[in-house]
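Only one chain is included here, represented as structure tokens and corresponding to the form predicted on its own.
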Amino acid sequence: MNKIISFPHISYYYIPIRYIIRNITKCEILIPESNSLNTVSIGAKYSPNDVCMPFKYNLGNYINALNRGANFLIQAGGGCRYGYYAELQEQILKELGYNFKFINLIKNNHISIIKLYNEAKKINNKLLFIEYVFYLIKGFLIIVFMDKTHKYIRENQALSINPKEYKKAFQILKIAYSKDKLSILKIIKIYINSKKALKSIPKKQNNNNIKILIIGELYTLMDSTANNNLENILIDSGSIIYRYTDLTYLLFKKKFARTKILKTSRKYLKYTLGADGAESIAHAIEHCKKGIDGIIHIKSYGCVPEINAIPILSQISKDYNVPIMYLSYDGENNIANIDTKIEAFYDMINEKNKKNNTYF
């Protein structure tokens, strides 16, 4: 039986994840269809009512993959109750009658690269540890460079004379990184060329764009379907977007940032709130001090750490006189509804800016 491996779909990260898994297992990789309302609808049908949206998206991804022929599934989510989803997801899928092997890469509620190696070795017994590390490094480089590129786009696309060129450049980057065989030199070269292409796009002379910080629950932040394409809506409205939660942060920076986060937030909390709740508060404070125009806090429905952060964020909004908007996604929000909320939010920002400029 051919081994066909699949995993949950989230943002553009399916590209480096596919690269790593494909090269260390030498198996066929089946990427689930891009997330959609249909994905979450299928997942929600078989999920407990009180689980958060990432669970439902993941389950929808798995069902889609199994229906298309996958027989190996990988789960690697951790950090909050997300880290305990694997067992329940496997049980639900087995009860639905699917025949597959479920690989859970979580240990102590965090992804384990040793566990990944051991599981890959079972599938590809010729895999050497040094070879595994080599592909892991290359996959991590792709993650870092894609995140750097997307960060530049969020912060600069609204300043451009031709914003469509940014989307085109990122699409070229995604295609280039989707190859099975990539040397480290090639990975670096693709990023450098992409950066040059983006920096060559002409910008407007005048810059009075509204600056928005987006904070909240990691899955909803990173996946455009889960947040109803929020970032693109804001950018198309002329806003500069700041967002720090990405896979680079979660894999390499977060564990070193805890002391700084608590120090920044000490006026409002003494302990972390679980998941990224404390990060949401720290980033809000940092950007309020830098003069951000507004903050948007987003989460999936029922995300407990971010619910705990909301009262503190409301106080921060008052203390620094910075408007804040809360969006909670349940998989059924529509674009028109989001547009209406964003329009009201911009009105709040413009009204505040008018008052601030009254005496100048």
Given for the second form:
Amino acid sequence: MNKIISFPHISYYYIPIRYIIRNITKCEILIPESNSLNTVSIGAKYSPNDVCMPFKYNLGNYINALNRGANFLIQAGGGCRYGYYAELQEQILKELGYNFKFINLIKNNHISIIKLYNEAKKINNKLLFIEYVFYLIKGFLIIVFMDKTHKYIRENQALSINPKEYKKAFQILKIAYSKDKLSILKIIKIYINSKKALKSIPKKQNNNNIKILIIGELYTLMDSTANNNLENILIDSGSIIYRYTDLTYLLFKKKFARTKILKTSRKYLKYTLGADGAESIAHAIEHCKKGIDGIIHIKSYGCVPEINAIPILSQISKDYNVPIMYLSYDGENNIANIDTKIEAFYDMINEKNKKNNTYF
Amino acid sequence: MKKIKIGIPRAFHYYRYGVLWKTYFEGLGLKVVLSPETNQEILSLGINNIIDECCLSYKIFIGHAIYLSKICDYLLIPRICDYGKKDKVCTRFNGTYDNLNQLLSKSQILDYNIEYTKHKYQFLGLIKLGLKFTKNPIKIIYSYLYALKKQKKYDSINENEQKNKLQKNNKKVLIISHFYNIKDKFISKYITDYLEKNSITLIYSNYLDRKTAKVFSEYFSNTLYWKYSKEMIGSLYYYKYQIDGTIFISTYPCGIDSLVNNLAIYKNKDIPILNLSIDENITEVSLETKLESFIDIIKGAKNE
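Would you mind giving the form predicted in complex with its partner chain, to go alongside the form predicted on its own above?
Now the complete complex, all chains and molecules, led by this one.
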């Protein structure tokens, strides 16, 4: 039997994940259909009722992949209950009658790199550890470069005259990285080229764009379908988006930032809040000090660490006089709902800015 | 001199360390004030002061804490993160202290941290707290050890009582829930009363020896990393062949139970299981219907 490997979607990271797994296992990779409202409604049909939203999306992805012929599924995670998704998902899919093998990369609530090597070695006997590390580094480089480009787009697209160019440039980058064979030099070259293309796009002369910080739970933040395209709606209406959470942050920077986070948020926090709760608060404070027009806090329904953060965020919003909006997603397909809320939020910001101008 | 009053909310970890806390602080010469059993007033205090997406147990806890803050000088709110690398707890307990700090900025909150991975143990935390009230280290250590002994005695009494219950000839039902839900008046009082009225012996998941429960939870899953869930699920595998049915009680929306309880239901299809999710709007009538049919199932299963 041919081994066909599949994994759930998260934002655009299917490209580096596909690259790593393809090269270390030498198997066929099947990427499930990109996330849509259909995915979550299929997933929600078979998941327990008060589980959080990423579970439903992942389950929808798996069912889609299994229907199209995948027989090896991979799950990772960690932090809060994300670390325990795998077992229940495996059980649910088996109850549905699918035949597959499930690879769970979580050990003690964290992604284990050694476990991935052992699992890959079972599939591909010839894999050397050095080779494995080499591909891992290349994959991580792709993640870092894609994140850097996306960050540049978030912060600059609203300033430009023709924003469509940005989307086109990112599309080109995505296609360039989707190849099987990439040398380190080529990975860097692709990044430099796309950066050049992005920087050459002309910008507006006078800019008084609204600056918005988006914080919250990682899946809802990163996946544009999960947050009903929130980021693009905000960018299209001409605001600069600051978001620190991306895979680069979660994989590398987070470990070194822990002491700094408690230091910046000392006034409000004595301990960490679990998962990314304390990070949300620290970044809110940091950006409030720098000067920002509004904060949007998003999470999936029932996300415990972020609920822990909400009372403290409200206090910060009062202290620094920055408007804040809380959005809670549960895989609903009501896009007009988001539009109305954003409109009201913009009114809030504009009203506040007007007041400030008249007083000074 | 008037004695300093220290308040302990009758919620969450009171049901695990209550006897220890009470004897320890009384040994130091303080007056311990316990909040009353959960009533409508406390529940509405909790609901009105914290966001609606929190689980019912947390709302009740907040209610108790706010109720006590009006009548006490200090409040005891521990912060619990983990009991080792593989024994984490719900992230809810990581933030209880900081959340309450925002709500009750005036009253003083006593806190200590349990985080074994960073060498923060309960023993050290409580002794540090004790130094606030007395300068006599011998008194502190003596009252801690005495309190620990008393807590252990209390636990073993409950354990032995449960062993005697198993000898009975009645139909037995295992109640699986977090320790802070089982004895709470609002959450499970009605359920346990109704079952006992129908002459059913109740076995509780939190009265099994914790180490035994942990060993038995390996039958369920070896990647489970929540300490309290391990104890709950371990009790199911320990008692499985001595009971006639199981009731899961969870508070809506419990993050951990949504995964673990559902997996347990999938894996144990050979015994009758009732999964109850309790929220603040639950009515006794809706519970009664479910329990009635569950009792019918148990009795029917035995007749065959």
